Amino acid sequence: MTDSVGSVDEFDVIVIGGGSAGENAASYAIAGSDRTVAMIEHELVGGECSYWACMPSKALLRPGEVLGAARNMPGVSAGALDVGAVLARRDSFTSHHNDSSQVRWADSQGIEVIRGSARICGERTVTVGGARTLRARHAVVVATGTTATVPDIPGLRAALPWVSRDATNLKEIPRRVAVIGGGVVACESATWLLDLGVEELTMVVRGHGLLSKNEHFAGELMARSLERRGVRILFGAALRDVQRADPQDTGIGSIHGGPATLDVAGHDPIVVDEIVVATGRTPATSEMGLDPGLLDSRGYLVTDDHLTTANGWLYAVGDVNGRALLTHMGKYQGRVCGDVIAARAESRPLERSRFLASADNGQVPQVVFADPEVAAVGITEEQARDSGRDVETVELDISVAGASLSRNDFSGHAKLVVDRATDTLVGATFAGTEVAELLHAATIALVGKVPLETLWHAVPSYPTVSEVWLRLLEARR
């Protein structure tokens, strides 16, 4: 790691965030050669979905779900959940916000770790916290990914509300809690809130769904699921103003202060003791001396298949770019930014297909980790639809013998989104009881374009979950 001040150094490429799409490509575009990378970052070496994201969110949504299956299980005990033990696994997951093991890596890559903020001054040239110069001999990359974004209403700011770093890293459980908005962070955080023992649960969502960019049966299931749970969902409402008795900024996942009055059109207030804000992100791009040019409207970095902006040097992976706002993703444009990058130092041509991200366009996976899970790939039936393609469906509950093997509440249903002209998938839908694991034999089917008829003879084991595929083809035929 290097930390020297006021020093002038040259590096091969240079990255511009730590987190995991930056990783990706200042490993990638290094690898097997002498090139040299830095990779500054102004927070901890793993980012967002190490410390504030993927990992403590998914390790607050297992042991519900497992709790729920034991539950759902004749012959097996279960208890309640030990809320410190939780946290406390949480907490491993994120390594204590210590990202020292992630250093260590970044150092058996050849990565060259700089502390601090970047911000770019001229051509392949960035300037750490104002003190120190670098540029770049081949390439910049932006992997700075995006913050949560809190609407300008009325007294919220002012109140402090939680966003999805405090719901992540709770330290504490509020006994009322209204969550704003009806997306993938809605939909997660009011699950592990109440299996945590949040008591009373209101959702404000300003549009008429859960899930709203997934398949409209998605939202309506995860709607009646949390609705089961006591959850109260307000749909089209418009929060109008927030009051909180003597905010206080008591750190990331501790209660802000005292109780919170919602006013939300057409309802009486609403009284709960903290606010987790679930409304969308805004890209980290306003403090970087950025051109203008290169941002679209809503700040987003727009890049190329080669992850390329327009002015050829300077490249971005993960959400900055605003192609697909997920983790997966960003590893994944990662890597084939830095597969271009290092072609491009050594005149290669990118001819071949992995030097494209094609996933991106209309081939993304995404798992929605609630109950249910929503497990989909492609766009849906709407998407196809308004894109002018002629698309059937099919559609069933998940009803196989795996299904009822698994447990005694297993219920879901699926959907597939077939292009007529080809034969194959544009998209598919899974929502029910663990279904996240059948979505990568979709994501298969969908790139690599597998006819239908071809599926046929993927035969799927008995008894498993997977059996689904055969009464989809067969409702088909």
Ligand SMILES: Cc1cc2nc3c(=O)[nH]c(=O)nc-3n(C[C@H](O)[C@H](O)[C@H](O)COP(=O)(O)OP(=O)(O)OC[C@H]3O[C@@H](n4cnc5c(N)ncnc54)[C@H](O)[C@@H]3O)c2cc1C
Given for the second form:
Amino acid sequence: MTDSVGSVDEFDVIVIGGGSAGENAASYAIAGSDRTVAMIEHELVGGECSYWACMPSKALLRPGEVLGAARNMPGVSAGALDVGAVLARRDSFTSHHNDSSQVRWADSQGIEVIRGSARICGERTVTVGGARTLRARHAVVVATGTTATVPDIPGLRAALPWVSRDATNLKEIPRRVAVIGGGVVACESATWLLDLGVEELTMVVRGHGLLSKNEHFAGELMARSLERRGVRILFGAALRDVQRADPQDTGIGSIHGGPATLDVAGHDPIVVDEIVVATGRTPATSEMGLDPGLLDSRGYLVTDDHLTTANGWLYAVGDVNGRALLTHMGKYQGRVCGDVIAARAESRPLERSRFLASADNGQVPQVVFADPEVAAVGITEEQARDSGRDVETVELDISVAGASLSRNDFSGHAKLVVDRATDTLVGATFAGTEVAELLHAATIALVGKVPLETLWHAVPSYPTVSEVWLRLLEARR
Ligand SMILES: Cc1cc2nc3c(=O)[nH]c(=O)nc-3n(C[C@H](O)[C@H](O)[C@H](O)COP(=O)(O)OP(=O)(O)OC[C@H]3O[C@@H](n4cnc5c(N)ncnc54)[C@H](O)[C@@H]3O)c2cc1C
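Got the form predicted alone; could you also share the form predicted in complex with this ligand?
First the chain shown before, then all remaining chains and molecules of the complex.
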């Protein structure tokens, strides 16, 4: 129930942004109490992941993966993708951009959803759409996420290129595409675009490898796999200029005008029917009335491990704090933040580890759902050495009975980074067909600081791909 004081509505907690991180912070902050929470959302409750990012992208990637598995299984006759059916299934996963079920969930948790754009206008005070003022008794949580960055390259913005929202919600399949970028979104979108029938795909990559935040072998395997499918990858590429004949704002996922020509230094002009810009994210912190002293140089809100900013009443969870731009990590932060707010509201001490988002610090798991899948947790060998850790590594191809049984063309590679002093994992990376489900075992071993000596007794079942653990431990005997 909202309290009104003068023309100001009072809540115990105000959450700005109703994405997955904000939803979790809101529900945890009031769980089991009579506290009130308002969650302000200016677009769709559920946020980027539900409608524009994780859900549609994974719905687009899975059919190609299933088809690949069928094609590589003697005795199984595999057809082709029915693009219309794939897009229809994708649309069912995004609920056709209708957030009513998410709003029902919020209601069921006791969260009051308020529609509109929020802005901080004073201590614990927020305006919505410039018309309504809300005040929080305990905390304001910023969970406004990020938006796609379009670099300032001559002609690029004027060409109205696709960003991730277009690529995930595509309605038409362009024949020729240039993907700008070499990170996760670039690799995943190149994969589903090829699956859906794009005939010519060029990747324009500024750096010298794909997936540069991962172990190098992962990017190398990804590049080889994409090149096998006919993708032209330009590494070390400087995009100098873009020209598009007739750019048109035809809506998200429709082709935005006539052919575009890309001028990449040292290469012939590249002519495509659509450009996909996948060059990173920009935090949604501008025009929110935030104290600039709370932001880092890239505009992310800086928090401590309680997800609290320096002013003590403002919290930040999810992409907007830049700690780990992933749904599962944003939700984790939301849970930690909600628990912290609840404990502080009840004057309970923050002495348990669940009040600290410690996993953000070098224990983050992430999967790239392309072909190969890349599943990684923790830090890379290079990051470990750069931080002065004494580490050793074990790596080998994934060649176990479970793998070859799963499909005839199985190939993969795995690497562990082991802290010598404690004999525990600080990083693990698997690249290969359907390795995503191997990751949680590595995450548990890493977060639980399980010595490798002990892991010897975690016997993997035969014949599963998890037997790669046994081979890795044997290699280190
Ligand atoms: C193509 C793509 C694929 C991805 N795939 C995965 C994946 O498979 N797995 C994974 O873990 N992560 C994935 N991610 C990352 C993931 O989408 C994000 O980490 C996650 O959505 C961030 O959640 P959030 O709650 O922090 O922000 P968001 O989901 O962006 O929510 C922020 C909300 O705040 C609202 N808002 C913003 N400003 C205001 C304001 N001033 N007033 C009111 N409301 C406001 C926005 O409308 C939005 O709904 C992917 C990202 C992309 C781009």
